[in-house]
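Starting off, we have a lone chain in the form predicted alone, written out as structure tokens.
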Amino acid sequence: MITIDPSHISTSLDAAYATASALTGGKNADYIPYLAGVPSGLFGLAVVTPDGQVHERGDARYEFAIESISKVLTLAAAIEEVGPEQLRAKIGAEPTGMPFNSVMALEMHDDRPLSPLVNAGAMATASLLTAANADERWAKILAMQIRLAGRQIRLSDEVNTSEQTTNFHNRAIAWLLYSGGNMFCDPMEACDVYTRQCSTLVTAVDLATIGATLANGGINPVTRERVLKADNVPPILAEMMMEGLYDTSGDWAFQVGLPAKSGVGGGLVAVAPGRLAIAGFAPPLDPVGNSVKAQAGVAAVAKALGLNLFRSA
């Protein structure tokens, strides 16, 4: 692990928070009614290091819907259970180059998902977990969220109801997966559980803790529990690098050079392996579905600390 001077982290956070706070533009996701009603002026940044230091600014303790960032945590649960090679063989490890809820991406590849970080792949990933029923499958996923965050994460009934009553597109995707032999449990069970996993509440500090667990080789820096096998962390980070920011994942890799994952709830987490994790939260999104302020804030901290993985020394 490489230790970064805490004062440097603090100074970088101050500057990034001030710069990103001044940004305008973007709008809350409105296709999920709950998200449309979240105050759009909220903004928080957080950094957690492998030795458990927590640095935060703004609304970093505000609870918001985890949404698509949950795909990383379900991926972690599945990869621990079935291993990286089976995960890659059944789900895939390639960017789709299309929106996260694309049906065309499935149709072009014989109803096979290419990535666990798009909706189709996330539902298929949830279906890989061995479980007797939906509640048992859900319990495994929630347990992983709790262990990675290091605190009691809870399902929001309000978010879940809002999502379950509007998830018709995902239901259709689940049936397409099933028709292609790429769904490994009842398709509506997988869709239900996937919807639940997106409906838990987290904070920017939680996301930074999750990211720091990945940066720390699978050991949670707050609880000191080994949550993931060390060998399972690199495949997770690789998936995040390729598909973590939807259609702009390549641009993020080009400009920031860190594996990351965003969600339409306004959250974003980026991981600098062996160093730290940075997370941001602000509800207004760009047209692709990434938080405008969180992207800017996280990128500014990463640049100030020289964390781009593609730099030599």
Second form
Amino acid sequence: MITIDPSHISTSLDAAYATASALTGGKNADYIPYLAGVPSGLFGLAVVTPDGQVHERGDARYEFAIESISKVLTLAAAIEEVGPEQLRAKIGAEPTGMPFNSVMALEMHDDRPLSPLVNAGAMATASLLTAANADERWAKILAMQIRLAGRQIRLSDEVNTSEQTTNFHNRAIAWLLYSGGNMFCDPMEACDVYTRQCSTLVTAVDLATIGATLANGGINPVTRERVLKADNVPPILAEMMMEGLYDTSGDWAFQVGLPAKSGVGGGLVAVAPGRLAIAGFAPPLDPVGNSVKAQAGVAAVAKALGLNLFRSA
Ligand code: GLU
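Okay, that was the form predicted alone. Show me the form predicted together with ligand GLU next.
Zooming out: every chain and molecule, the one shown earlier first.
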């Protein structure tokens, strides 16, 4: 672990928060009705370090829908259960280069999802967990969210209802996966559980804690619990580097050089292995689905602290 001077983290956060706050672009997601109604002016940033320091600015304790970032946590649960090789063989580790809910991406690859971080791959990943029914499958996923965040994460009935009553596109994807032999439980069960995993409420501090657990080799720096085997962390981070920011994951790697994951709820978390994690939350999204302010804020902190993984020390 490399300790970064806390005052350096603090000044970087101040500067990043000021710069990103001034941005005005983007628009709340509205294909899920709940998300359209979240106040657009909210903005929070948080950093959590492997030794458990928590730094936060702005609306870092506001609870919002985790959405796509939940894919990383379900991936973690599945890798713990089946191991990295099974995961790679059954789901994949390639960027799709297509939108997160693309049917064409499936059509082009024999109904294989390619990545656990797109909707198809996330539903297939949820289906890999051994469970007798939807509630058992859900319990495993929620338990992983709670252990990674180190806090009593809960499902929002309001978000879940909003998603379950509008997720027809995802149901179609689930059936396509099933028809191609790439769904490992009942497809509607996988879609239901996936929809619930997107509908829990987290804060920027939670996201930074989840990221810091990955930065810390699988040990949650706040609770000190070993949540993941150390060997299971690098494959999770590799998936985040490949497909963490929708179809601009390559741009993010090029400009920031850190594994990260965003969600249409406006959250984003980036992981600097052995150093820290940075998270941001602001609802307005760019055209591919990444929070405008969270991207700018997280990238500015990463740059100020010299965290690009591809830079030699
Ligand atoms: N629940 C959302 C969906 O399935 C999550 C999408 C996202 O954040 O990328 O469309």
